[in-house]
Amino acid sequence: MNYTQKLQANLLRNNLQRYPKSINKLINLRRQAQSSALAQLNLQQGLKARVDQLELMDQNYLKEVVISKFKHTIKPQKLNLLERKQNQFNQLIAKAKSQTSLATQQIAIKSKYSKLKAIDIEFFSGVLGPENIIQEHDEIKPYNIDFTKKYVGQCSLVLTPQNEKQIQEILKYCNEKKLAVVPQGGNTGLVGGSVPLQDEIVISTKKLNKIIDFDPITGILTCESGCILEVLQNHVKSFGYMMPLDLGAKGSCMIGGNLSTNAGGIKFIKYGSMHGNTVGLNAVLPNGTLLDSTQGLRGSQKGFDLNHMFIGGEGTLGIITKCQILCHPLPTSRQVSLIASDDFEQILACLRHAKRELNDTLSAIEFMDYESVKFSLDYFKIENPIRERNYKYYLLIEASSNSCQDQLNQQFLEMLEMMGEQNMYQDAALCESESQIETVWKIREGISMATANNGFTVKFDVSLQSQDFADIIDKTQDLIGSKAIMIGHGHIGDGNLHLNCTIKGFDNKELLKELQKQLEPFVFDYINDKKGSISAEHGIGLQKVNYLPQSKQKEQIQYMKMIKNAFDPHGIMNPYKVLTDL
């Protein structure tokens, strides 16, 4: 072995050996930080300095020593290997630094909150009455566990206020006593945003469930935030109107939660987001102040519209207690077709054609891969509407209008015939009755319930260009291999993909953690490279809090933190969610 070969071997061996040592240093530092709140506070500055020192030393070692000094002696393939190893290490150290930051932040935040005392419970009992306080472990359990069963809190007290005034008194008291709280509606969230992480008090809005008014002239619905979406849909339907929002979880999700996450749903392509359909709302701030903008008029420009701070705020600024939603006239006719193909390019061609041909009558256009469809078919024990054979991709298209049903049917038939002539699909089905339409929608809307029933699910709700849907599904399946099944479905018309990794059963938590650690960096890096968003409609919650900088400019995050501190200076509202390092 000549001198150059020995040098290459030594450099590779020495650097590969240094990686675990450096990572172990970071792990030990993080464990020190987690030992106690006092130790964390004393070591915080020193910890950050040592992490920065390690990062600088390790990230620059190969670049400054190996690559620049010995570049002329190393063969290109070896140089590429060294650079790949360095990139891998950079990712490891960034992840370790992020975990250290999160651990120290959680300890720091937790240390500033008060512990719940008997005198606090006595106060809440006086405000609400003992019948509106839950302390029994078995009764509290559903409030502590999120819909995906991944996030479990340690809450020991649930409050169920019945009106706005009670929420004002609760929050004012909690703010003064520095007691952390988590607002909770139907608890159908998928990113850990609606459950406690530690021992926060849960404030449930389920008893704020009154429908206050519906104006059939303006189409404005006024209701409390604890109203279930499906109840509201049925109420306005009796007046010949429809809600602008429709979700698979409509039977249990609440309108306050829909607003807090700015839910999109299957009608987004036609009616837009909750930002555009909210006329007014009431919100209680952490200090007990009530902000009331429910005036029942759409045309109003009086400076900053604070409503939009709470829509998509995920309960981190205050609690929405009442809202006014703009509803739309209920169409008199609708039609649905299901298109199938093994070629994703054909699906994209159908998407483009449907948006152009149906235009203002297009009310929904949904994508499903075969695995998604199969979960739903098996769960509901129903047959595939396209019975010829199973296809890799499916496209659900719905149009609705106030024209007669025959006219809408004819429009659909002409569109399908044109698509067939241009070889845009391999098979298609056109619904012939309302029951068939409901069956097709049951398949699409039942996917989340079917996968939740199957076992643990690592869920991603991302914004992405439609042409990338199939690519990310395939790449993530290749990444995890046979350990689990990747499925994809979503609102392809507006680039919203629900990418899920589903595991059979609820026993293997280690596999769940392994897959989550494996998938999250890959998926969010992919989304970042494609200039997408890490959250389309589910929110940031707890799951995505460390990845927010990949979708938002640092200056935007700084201003978000300033807004949070202005509304909630003590940080009692839904801590650990959306923002870090407050």
Given for the second form:
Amino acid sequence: MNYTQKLQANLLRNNLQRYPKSINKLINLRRQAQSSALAQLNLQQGLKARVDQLELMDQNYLKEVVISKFKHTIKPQKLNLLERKQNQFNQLIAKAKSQTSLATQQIAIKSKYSKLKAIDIEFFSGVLGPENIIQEHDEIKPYNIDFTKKYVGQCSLVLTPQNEKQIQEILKYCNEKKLAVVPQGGNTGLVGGSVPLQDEIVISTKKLNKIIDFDPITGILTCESGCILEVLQNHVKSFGYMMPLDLGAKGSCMIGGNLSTNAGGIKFIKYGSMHGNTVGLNAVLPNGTLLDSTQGLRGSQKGFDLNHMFIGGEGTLGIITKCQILCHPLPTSRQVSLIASDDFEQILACLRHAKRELNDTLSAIEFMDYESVKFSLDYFKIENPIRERNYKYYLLIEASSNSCQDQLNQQFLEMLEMMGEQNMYQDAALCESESQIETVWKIREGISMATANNGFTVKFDVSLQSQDFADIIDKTQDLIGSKAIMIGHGHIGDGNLHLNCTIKGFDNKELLKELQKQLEPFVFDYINDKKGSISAEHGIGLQKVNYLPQSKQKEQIQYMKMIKNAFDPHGIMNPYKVLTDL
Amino acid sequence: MKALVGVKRVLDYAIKVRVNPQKTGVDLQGLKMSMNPFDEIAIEEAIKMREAGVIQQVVALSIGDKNAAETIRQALALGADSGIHVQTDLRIDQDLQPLAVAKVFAKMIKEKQFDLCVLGKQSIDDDFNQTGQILGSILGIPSATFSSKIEIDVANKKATVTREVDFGLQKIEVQLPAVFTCDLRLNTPRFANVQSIIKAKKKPIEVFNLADLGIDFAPRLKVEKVEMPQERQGGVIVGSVDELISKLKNEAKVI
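In place of the form predicted alone, the structure of the form predicted together with its partner chain is requested.
So here's everything in the complex, that chain up top.
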């Protein structure tokens, strides 16, 4: 029992007989309600839990009922003591609130998980070796904070297993002891899915970084799930192949995470999703079972293809440990052009024309508005390739093929000439060297980093028809006025827009919350009206848990929950993410 | 005033360099070629001077086989007024050397009376860093090399140049006509605009044959062998001083 409870109990015991029965009843009922609620909650270090705990106690109860009722019986010193305790409580609540993580949804705190004990740490140490256990606070910090700096966990133990077998052993143990775990790869996720909410154990796959095999005839790459995407890209490049996906985070993200979130990226328009490009994968289930499908050739998956559960499963069904990715021959030449216009209709005309004319040589088509480009240019300190003046909208078009560079350049130039004659753009720059191509891509790929470094960002990753891109950016900017800047950029060829609201600096959490409250319902209503999706490629994670039911059929979610309970009956895999109310 | 700008077609800066199997040179087969990055800076500077009204005409010159015309087209697309293409089938990354190149430029400057010549400080394929200096010497005119800032005084036919040297920045004054060679921080080259690329197709390019210019362009240096540099070995952490000594003695053989 804590101080207040003791105090209450004492006061009530001492003065109970002086009160009319009805008030006693009220006091009793209230006491019962509070203590049962308290009992439900774990007295854990989670600060959110502490806030709820304190709020449940209805601090005003002290003032209104106890003090006012007992005033004539309590000695003045004791009254002061009560008032002081009251103030202390208020301070505690204020402090806890200011330190709480920024998840704005009401998340039901599960008390069904065990606390980490010394005996557990001993076990992990025995299985993994002491060098693969991280407990130091400073070392743990990066595992607890996500890329957007909005989600901060309180895990106190990070495990870095080195192979599949170790993962099997530790997961089996965690499942038996009901210890919640969060699988983590590169921790570049943008929806808070890769960091713990409370003190879940982080299992980092970073040491599973072996490239096992690459077959240059079939193009199938076999590797462990902790391999960094850029490393894999460079590896297959030496064979004249390319990975089927490419994202801005390639220098840090790991293929396991890419699979778990069914990552899209800039190559999506040509090579499709990870569902189509994954030939096989190994996943470890919470009960320690290894599901192995990396032994066969392409097209040998028969029966229910369980792999597709893990692709996009965001670590809630098991940990992916190995995978076989289908790689494609690397085109020998590529050419990039940056098109600019103040009129969004022109951008759409270019999109339609380029898709038709370039056909399968079109390897990427990306949309950026002026504000996104500006952030990127300022952050990297480079000049706008179109320097005469600034335009409202920019379109990056990339074509790649196996014809020689001059031929491709000729084709591309002819297309741009035709588009110019038909008045489809106001200005267009064409790259003349590989370095220029890399510069233009840097501008597009660096937008995420540039805005993340600028300050807090409210991020939306939506599926929307390309016609509505400019409209939603304008409408949301009108909504928030001059409080912040709305920026929009994304894979316009696939109808995937990254809509971000960014404020300067990391101090104004109040403004961030306010903007989130204003924008989320507006954006999600807009998306629902247009029959889009609230998450196109970033996943659900923690951020969109409460919005998933709005955009997915109720029955689908029901069956998803059944599958989750079948794979993970104790619910230890990445709790609170993707599905809620299990 | 007229300016002559030298542009060279080289292996693209971002492409990984490989040696050909005969070890006689770099493998250029089917790889992407573009304008030497320092020449891009030179063109940009000349165009800027014309936009500022300091000079009235910018002519781009390139020496090489028919592909060199591509590089001249690129220079025209960036804003040059006309081009000169000196035809030759020699390997321009090895066999056509700075002395010969400087002689070609000298002949052009004398015959066509250019007031200044802007070159990149070196080309990224041979890295000689000699053409500008030799050119100035042949013509008996000043050469302001490693320029990071050029200010032309038209009235007095002078130029003030800030040069990047080992010990910092040096400011010099040269009389025009002069040769300028450009360093990295002189400016940021622009991207070619689609409209200007289309317009560039109509600009004139004069073609000459290297053999007809009456110049001794034979290479003075013979390339014996071209090799990749030694692969950098990873470092090794040793456990004790004894181990270090034994490694230095037996493996590295330095003591």
